[in-house]
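In structure tokens, one chain follows: the form predicted alone.
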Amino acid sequence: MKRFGRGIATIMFGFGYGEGFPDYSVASIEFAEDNKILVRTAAADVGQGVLTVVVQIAAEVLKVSPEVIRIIPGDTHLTKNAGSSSATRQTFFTGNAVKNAAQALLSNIYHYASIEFRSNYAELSVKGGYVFRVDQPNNKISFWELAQKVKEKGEILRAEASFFPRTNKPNPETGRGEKVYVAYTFVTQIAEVEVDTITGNVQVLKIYTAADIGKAINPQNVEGQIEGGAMQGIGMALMEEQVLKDGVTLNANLTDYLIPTAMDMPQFETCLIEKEDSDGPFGAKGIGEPGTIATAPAIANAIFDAIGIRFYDLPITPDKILKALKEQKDKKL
């Protein structure tokens, strides 16, 4: 018999390595022969996107197309600290380093451009990789020809910075702080399962995601994130499980601890709400750990909802069901 069951969870996560930990990341941006502009970051994408971020926003500061972008990413002898891709900060840290380099070295294109057009910067902008007097649109110099000019001179059109926001420890006491973290990400889940009390197997049939992310800068990777979240979630909830025997691993292949694969995944909906209400870029919150935290709760709440037991502990496996299950109808008879 199979029975059917819905339940709900919410989380808040501190993202940022927080609690008065130093935390930055440094970028810099210049441009090359090929008209191409380098983007420098140790940013490390390890298929959250963070790269395609980075292009986005230089992007959009310097009003360029993403193809112009170019990633010099991840080698010690070309670029400088981002931090590590965990904690869920590489959008936050590294998106706004990438995001004030940019502004810095278009502040550094209208200095030099005025110079040239013997103009205040205020009667320049930018478009399509071109800096032009705003009341002579077709008095425009490439941003690479600017460059060269700069080079002429004996300086380098290019920009580096920072972003290294501070957060305070919390009080032994209490675990408060005035601002532990940099940001928090909310997120609210609902699973749908379906339950088979004969043979204990449950399937997740549906997962439904709310998610406060800030500033979606890239929806498709926000959506994508969030589903191979609650993918990690729904092994989590029923049935990744490490077996230890006198500090040995026995599972310790893939053959016995079971993972999540394509077929057991569900159908997701998801609702991406953008309140800029974080120091990210525009406004940007990260989402890659909030988007696994509740699927695992969520999923244990419909589990309840469908046959009435309750589950403390993780993984929830088939024959703790059946075991759960007995022990729920023996205290019937």
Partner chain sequence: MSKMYVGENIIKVDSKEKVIGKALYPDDLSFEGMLYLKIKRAVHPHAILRKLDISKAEKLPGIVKIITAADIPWVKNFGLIIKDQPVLIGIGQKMRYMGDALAIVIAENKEIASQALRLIEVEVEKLEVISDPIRAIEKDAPPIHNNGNILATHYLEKGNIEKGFAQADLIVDKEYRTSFLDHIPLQVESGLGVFDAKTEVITIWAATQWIHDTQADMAQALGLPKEKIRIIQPAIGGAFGKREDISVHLHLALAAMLTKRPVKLTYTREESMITQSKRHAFIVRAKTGATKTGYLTAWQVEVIGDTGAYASSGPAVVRKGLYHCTGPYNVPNVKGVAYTIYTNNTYAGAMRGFGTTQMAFAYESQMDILAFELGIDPVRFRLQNAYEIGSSTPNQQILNTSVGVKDTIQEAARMANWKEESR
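Now that we've seen the form predicted alone, could you pull up the form predicted together with its partner chain?
Below you will find a single chain and nothing else.
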């Protein structure tokens, strides 16, 4: 027999290292000879898409097509510290560093162009890799020509910037601190499940997610983080457990350490709420970790709704469910 249930969980996540730990990212932007713009960042793209975020932000500020932008990725001898791709921090930290660098570069473009055009900043504009006079749009110079002219003067048209917000070290006795984390992401998930009372297996049917992420730089990628995170949450709730007996792992393989397959996938419905954060790049907050946090408790609550049994330890395996169902039945008798 199958029993249906649904449960809700709401979570918060203070992102960045916070707690007064120095947390910053450095990025730089320069012009390459092949009419490309080079962004240097050590931010590790582990699949989440930070380098795409970097391209989008640089393109946005510099008003160029994203195809023009090329990235020099992580190399300790070619890029500066961007901090880790963890703590849900890269969109916020490296996003801001790149935004700051792009803005600094843009300022310099205006500065040098105003010399070229013998004009004032206010009379200039940029678009598609050109800087031009607003009143004479045909009177334009490309960024790369401008960079060449700057080079001829013995200077370099490039910019480096960082983002280094302050947080406070919490009081060791009380945890109190004025700003312990730079900002918080909030997520609510509702899980719908079906519990098979013959086998104790749980099928997650649907996951609804509403996430306050400030601003989605790339909505598709934000959804990807949420769906992937939720799937890991399903694993945590129902099947994943590294079994250690006297310090020895009994399931160090993918045969007995189970992660969800496509067959375990529920339907996903996701809604992004954009309550822009005053410090985030274009208002963005992070979503890397928060996507996974609410799922396991939402499922546990849904299982309670389905069979009236609450589980206090994860994962909630078929063994535990059948045992509890049997005890429930024995109690009623």
